[in-house]
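This document starts with one chain, in the form predicted on its own, laid out as structure tokens.
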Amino acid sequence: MPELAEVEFYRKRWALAATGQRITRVALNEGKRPVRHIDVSAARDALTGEKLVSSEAAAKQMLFRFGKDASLGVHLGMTGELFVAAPDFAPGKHDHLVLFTRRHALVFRDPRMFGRIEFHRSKETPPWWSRIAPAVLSAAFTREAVAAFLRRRSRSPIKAVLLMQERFPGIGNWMADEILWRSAVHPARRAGSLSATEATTLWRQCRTVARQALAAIAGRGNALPADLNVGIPRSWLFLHRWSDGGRCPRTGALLRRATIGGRTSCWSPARQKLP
């Protein structure tokens, strides 16, 4: 599933492409799990002719805003992309949105149908997006909040808690392992067990993970990647988690994986130690 980092990669991509653009037909998959429950006519109606004004992106999330008072959301789910195609693109059964400029097609394509799009049509923030928690690289996220919230969740996993998105929006699967590898954390630590040392050094290493995941995967300010991943680090543990025989990139001891708190999960038992 996309994360806080991939997803602002296909945000921009979206975005860059769009810029200056105006959209000249709208293209929606009716009747399909990620469109259903929007008003199709009234969106095609406020996106057709208007130009892209903003976009960002929040947790797992985007939001597009055209025109006066038309925001777009998209919602990934598991397997959702946007990518940018040639005018005269012909969308496919899996393609569920695609915006059309005088220049590109914007493609929202989701094989599985877990992604979603929203629409709103008003100057006020949607409610949609308003209630995302706040962001990791936040004045809100503070250590505090997360001792606290780790002190609320005492009895389940860490690795359950950082995958909880009303506290850690855009932490998926690959990164809370690359911050609990980082902070020598067992994933299976129960949240409550974390002394106050290992929950700041817990609360620091989301931030850095946030920060360097963003800079590697979505470039900065304008530059955009030529793929996603390709420039993690080999330091990183994202290389090396994923085909048996993975080694620890600080320690070589093997690596193990495992289901906890219903996620696959890998960890280096030379680092990250249960006690």
Second form
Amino acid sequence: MPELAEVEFYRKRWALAATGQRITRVALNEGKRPVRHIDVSAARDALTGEKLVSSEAAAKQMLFRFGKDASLGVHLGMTGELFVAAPDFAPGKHDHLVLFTRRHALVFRDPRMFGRIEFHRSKETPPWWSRIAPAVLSAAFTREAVAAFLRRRSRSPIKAVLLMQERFPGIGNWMADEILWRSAVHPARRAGSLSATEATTLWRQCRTVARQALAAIAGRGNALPADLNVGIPRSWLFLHRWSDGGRCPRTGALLRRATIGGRTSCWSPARQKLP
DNA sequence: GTGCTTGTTGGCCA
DNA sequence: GTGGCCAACAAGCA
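The structure above corresponds to the form predicted on its own; please provide the structure of the form predicted in complex with the DNA.
Full assembly next; the chain just shown is listed first.
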């Protein structure tokens, strides 16, 4: 599930509960895939007793800063989530990281374990954070940059290209399908086959979908919706794409699903046509 | 049991 | 060297 807007939703859960709070205890699921590449005792020592100072989300990743120089990175992978529980929370087998404060337990749960925790101790920004490409909503995400990228990946299906984090950070499977549906571009089109007008539409829809998804899923300011997806309008492809028999909100026609670019893709044949 | 899965990476091949 | 494709990772669910 976690793409850019869901990631921001989860970041806010921890941030609203615990920013400024001191970490009293750290539980790490040692040896399991999400944490096995980090020095868990160093992370535990560095974080215990420090306050959560600030946090950010970028693309599909989060950065939580503690005390003077410690930071944790979180990537939720396919099935990761963050939530807040009571301070007597007992971690289960899929709870790979739990930060306890006096009032809360901050839990990272990931059954499928494609997620990843990073730990970094330095005043410098961690390399895995600074390597993230410029956000879709930043000024650096220009029409020209998108057009140039489509030329470079001209023989790949446009669906696969939208999933490339080096140019479309934070966009995942459902956002890519939403963007293509709104742009009226079939997911199997070769990236190089889009006209200049279509490429511009695609670029604009990347920004629109990112902005609207953030507002609908992660809320505005300090507001946080009760759950993911409660704020998503019926007019989006999103709510119709998963189940058999789903219909296009714009044409009413049956949606189609197939594997394109290695991933399950959903489109509306009435709107999105192959040449 | 089978066949899926909202992500990323590394290896193979053209 | 570059671009494109796909298996692997691991576990749960229908």
